[in-house]
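As structure tokens, one chain now follows by itself in the form predicted on its own.
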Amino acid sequence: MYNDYMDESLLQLNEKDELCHLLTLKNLDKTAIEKILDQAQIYTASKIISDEERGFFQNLTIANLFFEPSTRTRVSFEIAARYLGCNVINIDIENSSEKKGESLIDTAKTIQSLGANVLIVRHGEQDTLKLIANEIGEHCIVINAGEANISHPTQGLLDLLTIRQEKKSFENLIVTIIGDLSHSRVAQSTAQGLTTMGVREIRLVSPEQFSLDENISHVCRSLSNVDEGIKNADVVMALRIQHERINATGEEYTTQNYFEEFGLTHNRMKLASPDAIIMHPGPMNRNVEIESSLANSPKSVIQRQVANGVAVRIAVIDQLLKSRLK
């Protein structure tokens, strides 16, 4: 039974403790987050499925319900879907029902009722998954698609899929995440996971107007100055100036300069460790949080991220699945 009460990491476990929808990172334990990745990476190397797992999925149905734009999340769920064999359909908000009138969660219902098994969601307003699930989540699979500025806790698994498998291991690691703090859930996700996975140091940098208001875990810290952060640091992640955020919430901030005080160069990356790796969510602007050359140079592993999106995706569907229907 779903209460009201419940913060999302309760709401995503079962009875037995065991992970029966994805909506969020935080509190999720090491076990669970290194059995995704594990299975992640298996996908990394082979996507092909036998044909009894095949036959498992081919029935089953997933919706993409994206009321914020979305190119690299979306499309890589639809892949994931479609590699397991799923039928897929996505939702087009612009000619939904939401535009006639209805709520959130009538949609949410219909579908449901419609006969999808997994509904993934972005939404701009925070609580919304924790409602999704809470009204439907018996019936459904809810997974967290990017969740206003909270989370995306699949950005953030694929963050650390990467990070796995550059560096081998999570400890002694120094990450540091360098932009827009405090619109960014991807931000939150990688940090939360990171944690759980036991890294040395979390350096979060940013200007003081996209600072986060609370420290998400105990090995973060804040920080104003660029080059300090980076300095010795193992791993390196550039967010982006989220402009959509910013004006939906009245705030002012111009990009002016922003490149020469907090954009990752090649000249600031020889601070770090000789060996440090380079990491964005994307979107890039190119030239304003990162230098172009640097986005495409063998320290990059961006396109890699990308990539990874598919396989942790995969082996999120397909273990919410079979934990909920085997």
Contents of the next structure:
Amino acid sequence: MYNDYMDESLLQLNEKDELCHLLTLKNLDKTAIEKILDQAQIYTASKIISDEERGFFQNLTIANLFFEPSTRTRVSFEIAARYLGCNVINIDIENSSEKKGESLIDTAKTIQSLGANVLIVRHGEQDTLKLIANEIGEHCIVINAGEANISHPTQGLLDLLTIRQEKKSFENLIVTIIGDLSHSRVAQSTAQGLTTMGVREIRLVSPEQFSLDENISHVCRSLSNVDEGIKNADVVMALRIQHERINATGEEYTTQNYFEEFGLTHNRMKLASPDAIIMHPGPMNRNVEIESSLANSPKSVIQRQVANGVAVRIAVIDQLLKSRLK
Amino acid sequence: MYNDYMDESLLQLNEKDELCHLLTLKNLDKTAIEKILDQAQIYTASKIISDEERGFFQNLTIANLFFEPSTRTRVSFEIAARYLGCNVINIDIENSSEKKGESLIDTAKTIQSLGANVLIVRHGEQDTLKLIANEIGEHCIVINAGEANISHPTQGLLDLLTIRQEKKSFENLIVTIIGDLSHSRVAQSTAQGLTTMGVREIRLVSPEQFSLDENISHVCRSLSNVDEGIKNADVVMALRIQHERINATGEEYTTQNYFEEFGLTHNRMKLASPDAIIMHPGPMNRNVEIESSLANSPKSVIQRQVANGVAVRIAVIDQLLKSRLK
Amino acid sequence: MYNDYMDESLLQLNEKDELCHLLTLKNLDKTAIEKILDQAQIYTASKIISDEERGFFQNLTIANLFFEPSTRTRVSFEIAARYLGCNVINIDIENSSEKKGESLIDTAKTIQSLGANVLIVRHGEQDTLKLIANEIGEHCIVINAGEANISHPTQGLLDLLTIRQEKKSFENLIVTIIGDLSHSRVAQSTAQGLTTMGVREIRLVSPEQFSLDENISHVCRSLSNVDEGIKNADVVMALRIQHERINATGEEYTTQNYFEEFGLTHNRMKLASPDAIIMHPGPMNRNVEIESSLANSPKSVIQRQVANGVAVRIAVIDQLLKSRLK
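Okay, that is the form predicted on its own; can I get the form predicted together with a further copy of the same chain now?
To see the whole picture, the full complex is given below, headed by that same chain.
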């Protein structure tokens, strides 16, 4: 029923083609992405919020509306919003089967009527973000904090920021993403962003059970052999096995042989480019997706990803609020 | 055992007969209600809090102490308190059977000793608000955020504000409230407030199973025929069927025929006054209590009720804190 | 495996032997304790935070990371941090058996990378605080909010503050602690602090099942007769029976005869010093550990303990942040 609505990549742009929501990285142009990354980079250096800015933000309310449990993303948005001086309201709603369609919209409308200027939404079902932006987007900014297994744009942006800090340029990069692709909302957003930024190749490595049905972009290449995937890669990202989503769909999977077949190890990393970096969206299952000591090694930028996540979210909230309300 | 205490309508007044808690709309005089509505009306227009006021409020702490789950009321109080610049603490305590009598008081005393200046309490049992105000009311302002099935004064006030915005005067109004009256804490508070404001008639329409035992006021009239209830009404309010409270008492009820017999429809609204407005305290069960498209129609002020709820709560917190502490 | 790490009483001191975390009262010297108590005493009188201080604190984030449920301690830290003007993030993680070792550390590292300047941690397992301080202590201040059944230093400090307010000097005091010693994290911290402050005698009274295995200090004396324990005592503290921890270990205990044998009563208090005070860390089981009316009597300082808890936590956060960051 929701398919009648506009595509979310159009819905997130205003009449001047500026970003007015953040729903997806799909089709988001390079200029818009770079504008966010540039500002986020400033925030990584603990930019001080001016009194004038604080006066602007202190009357604004950000609502975290999470239909799926989250610690790191919810807290990251909360810290970002508080950093600017905004009020933050946390609303956790268990993802019950009744919370669908119209009643979801009524919940969103209520939060907006209560005074939320920004609605940060995580939901387990596809098209919910689009639906909400359609219904209340005129009155309230909508930011995607994770939608089904299809997108997680701020995670994609923090991955881009982290790579840019290490690699300076995206051109010529080979980026390898290994793991549970089919249940990952991260992989798609990151791959979409990397494509826009002009990387040479994105290698998507997974057990056959976890491969993506759809081709994300012309630079993506699906592989099932991890060694082949890592060879000469500049960036290697291991994904978390999403047990909770695997179980929810009634699939079966055992991680028993996963580490042996797909785990990221010191040994395997010898195949990569000598200055390759290692990423993981977290939380990690150590010694399942990644050798524990490798996650702590100098090659790993995993902790930096977390910190960059806050900077990216500050930049996104800042830009969307200022372009709408200032 | 609590019946020894003073009536809550007296307990909420100080020695100068000014409001010092908000426990009930019963017997609250017209001047006190109008003072809240007048100030709330100003807050609906985004009144800016002065620096001096902010300085006053920023050292004050509001605690939401909810013994029953709530999203909209809790968030509404939270946004109201933050709007003024107060600190907000959320404490959710599952309504277990052990949390009774003395231990409830110990919890309230602890929160007050921790530094709460205002305790906003929702509780499923009657007389808990009175009990708390009796025990800690000298040190801490107590506001009722929903008590058993008997009262919800801030919801009553937001209903009054919404009606006043549309109808200018309460005199000569016919207000019809339809639905699960016996489990509704809203109906009683709203009817008490409407009576004080001088409406001509309040029609209480419900299935026999959900009728009120007690007569709220001399202008109230109980009906079981919904068409008769709606005829010439100026305000028509549909109540939510409170499944959770119906189930808790072991009653049985099926909503199968409810919409047909008591649902608010476009068709039925033709019987009402031509400029009648439609209200619902939310959350709505669309196409059970109300025809979905009717809830979205221009006659509906349901979203405005939500926004007015914040304004009313700002006014209540503001007045109670200033009269106590300034 | 964690025994390789430094003792927590050393780990909480920096190279200049100043407090840089608060992990335990064990071996914390008198000067450090008095510095906290002196500042806390000032905060009990509603010290105003200066604009300069507020500017310092408003960019700092305190994270409550609670692996066990808590209302009073969590809220107490939250109010304390907000009082200073800090941002507060609440993270409740159910104490699942999987949350161990490395993954606990990853959680703590993530919170720190998100921008927390202070991590306030409650955990059901011994040595977790030490582990966290070891791993992230360089970047983030760690404060113990309750560790297993072994320590709860801020509760110990608030007990000391309350006693000092009433008794002026610790010398010559007889302090009697009655109840479930073996499951109490409070008893050990309070007894350690009292020892350092130089009390004459600490009497530890409990049913045999709940006695401590280990001797806390040279001034401690274990007793099983409550009358003997109370005789001439200056301070009498009843502990809560920790049903949840008793059950968790599979022990059995009935409180049926507890009140008769160990309950603190008006009658028994006649044996104590005439100006003895009564304490309880809360929440109380009235008429189990303590006669209800005794808890409300003038001898009781139980509500003041709660208020002092906030003052102590303000002082601890203030000192640790300023000594680290200013």
